[in-house]
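Form predicted on its own, single chain, as structure tokens, below.
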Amino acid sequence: MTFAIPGFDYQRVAVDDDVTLNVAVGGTGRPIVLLHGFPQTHVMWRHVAADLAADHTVICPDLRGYGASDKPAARDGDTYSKRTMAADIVTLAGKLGHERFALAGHDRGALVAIRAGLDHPATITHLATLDVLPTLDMWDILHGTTAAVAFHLYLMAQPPGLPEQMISASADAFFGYFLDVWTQSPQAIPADLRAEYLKASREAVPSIIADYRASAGIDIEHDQADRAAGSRLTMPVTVVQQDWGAALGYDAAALWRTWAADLEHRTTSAGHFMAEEAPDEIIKMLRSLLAR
């Protein structure tokens, strides 16, 4: 690992029988856990984490299957379900001495954060998600030619074999595509960090696909069960998104209100990698959330 968050200590913490997470910890005060997205590692939070560490204990892990964390083979759909990945984070925080903590996630990490909020409402004090919809809603709004923007979701939803072969054969081109087209400020991800993200993703193709495959299967089942039961996020929630609704023809805030009772929904002019492109905006948002 070339890149590290300056001033943070690194350790490995066992969270499951065959899974140890790489985690950076810095600062002191009320804890907040920051979960990265695709195709990145915990380093995407470097700007935000450094600021929050002035008065919070900030915990930045690599998710299971990503970065320098362990990458267990997918025994079944549950190995990389968001329920399992959320349990990893609750166990991680507990082993670091935090029974309750705030949680923020971007992209894949946001889906893990949502599941943690639904499954562990007494543990998660505040919740922030960056640029996702809950899994069930995401699949519902993708239709027709507009769904082409999410071609990777459909590719990685296919049964094991072909997706792994295709992506492994052109891993740098595949992962680099998203790093390039999803950002409005290329300088936000310097060339050497981009190379590290590509290397980390290249070494994690099967587990990344398993994560996405779970979101086309078992994760939907979990969301459907929550919707049928009327389960909602009970902690203060802040959502920051690009203005997807205008492009795809739906009301993002309305969708989120069905899941969160105490919701602040914001849109941003930054690109998808907003914690790197607009860190000051994300820091301000998180500090506002933590004050609620």
Given for the second form:
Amino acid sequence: MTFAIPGFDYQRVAVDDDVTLNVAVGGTGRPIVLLHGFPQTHVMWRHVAADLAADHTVICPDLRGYGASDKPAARDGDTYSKRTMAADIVTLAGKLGHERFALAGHDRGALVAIRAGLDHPATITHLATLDVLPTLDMWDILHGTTAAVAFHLYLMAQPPGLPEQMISASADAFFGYFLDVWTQSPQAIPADLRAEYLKASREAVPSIIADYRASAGIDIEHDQADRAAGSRLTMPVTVVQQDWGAALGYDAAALWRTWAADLEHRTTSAGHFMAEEAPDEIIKMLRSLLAR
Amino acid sequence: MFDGFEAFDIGTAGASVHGRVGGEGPPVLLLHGIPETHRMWHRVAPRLADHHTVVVTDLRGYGDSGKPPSTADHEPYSMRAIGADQLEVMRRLGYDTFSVVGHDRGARCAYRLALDHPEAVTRLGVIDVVPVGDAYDRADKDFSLAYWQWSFLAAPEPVPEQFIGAAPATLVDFMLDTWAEVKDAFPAEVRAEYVAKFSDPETVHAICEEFRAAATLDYEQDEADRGHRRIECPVLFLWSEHGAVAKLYDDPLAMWRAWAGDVRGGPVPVGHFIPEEAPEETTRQLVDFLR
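Could you drop in the structure for the form predicted in complex with the partner chain? We only have the form predicted on its own so far.
Up next: the whole complex, starting with the chain shown before.
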């Protein structure tokens, strides 16, 4: 591992029969778990984690299927459902001695965080999501002529075979494209770290695809069941994202309000990798959430 | 393959168009789709040539036709521009009026030609597509998952170009094998030809531009024509009984009846590549329709 969060301890924690997560833990105080997104690892939280560790216990795992965590072969949709990935995180925190904790996620990690908030309302004290839409809403918005901006969702949703072959054949070009295009501040991800993200992603092609594929299937079913049952996020929630509502023509705050009663909705001028591009803004937002 | 047909390359205002012409009788132009070339008509064209002068071409960007540079708005790969090539080819061959039958992308070119040039197109056959305007207007998650290639190929340059360049056979084989139901629909020689043409980076870029134009200019042109222009000639619509059109639209014929007064046709019990999977049925339908 080239990159590590300075001052954090690294452990491997078994969360399932055949799944061990790589996790960085630092600081002392009330616990907060930070979940990374695509195509990255826990290292994306390095700035935010270092700050929060001054007065919190900060836990930064690599998600199942990503980074240095285990990448079990997908037996079915469940293996990489957000429900399963969220259960990993609850188990992980429990094994580290935290029955209740705050949870913040970026991108794929935010989808895991939302699912954890819905499935484990007594465990998650505060919830923050960075630059993502709930799965159900994402599919409602990104289709038709708009789908090209999210072509990777549709490619990776295809049955096993094609996406694995095509992405494996062009892994660095594929993952590098998103790292380059989604940022507003390229210097936020230096070349050596970019190379590390690419290596980590290149070595995780089947599991990354399985994570996305689950979002076109079983994750939607879980969201729909919650919507039908009227389940909502009950803890304080902060959503921060780029101004997708303006870009794609929908009311982002209203959309999130259907999922979260106690909601603070913010837009940022930073790019997608906001925890690296604008760490001070994200730190301030998280500290404000933790004070609610 | 194409015995008795004569190959040609005709320079149009916008590109050179490669094709073949054969047979005798009223002229019909046959247009292919993705990931193919005019070869896809190899089973239908010779049979149809007993009744018609049959012209088969490669669309601009595809196969051995020209691949002019694109522009930021993708206009050179709009179906309006691609259709204009085909009109010019038919005129150069001596046919001011003709029937046109298209499969997949070729069907999009064919209906755009019928809308833009009603004086030239006497009959229109469309195989396994609905108009791009309607497709996008009704698009939802299920549509975009079924038509994932629309978002993939229309994604910003150079992503799809790079992907396909690294694994052209992967994409061609996937499309042929996933969208077809009849196992022996593609002789090895024909499949190899499709892969070979898809292995040319200029072709791949042109095809991506064509899909980018579909999501922008072609869509806008359909929307502009809706309620104003109609397809004035008789239309034959064939679609795969088990394919995406049948799954996505309750009444496929109604999709075209919104655009044309005389629409006939029905489902064919094979996959997407109807002219290659059911050449006899396709020929029979076309002979009846074009009579």
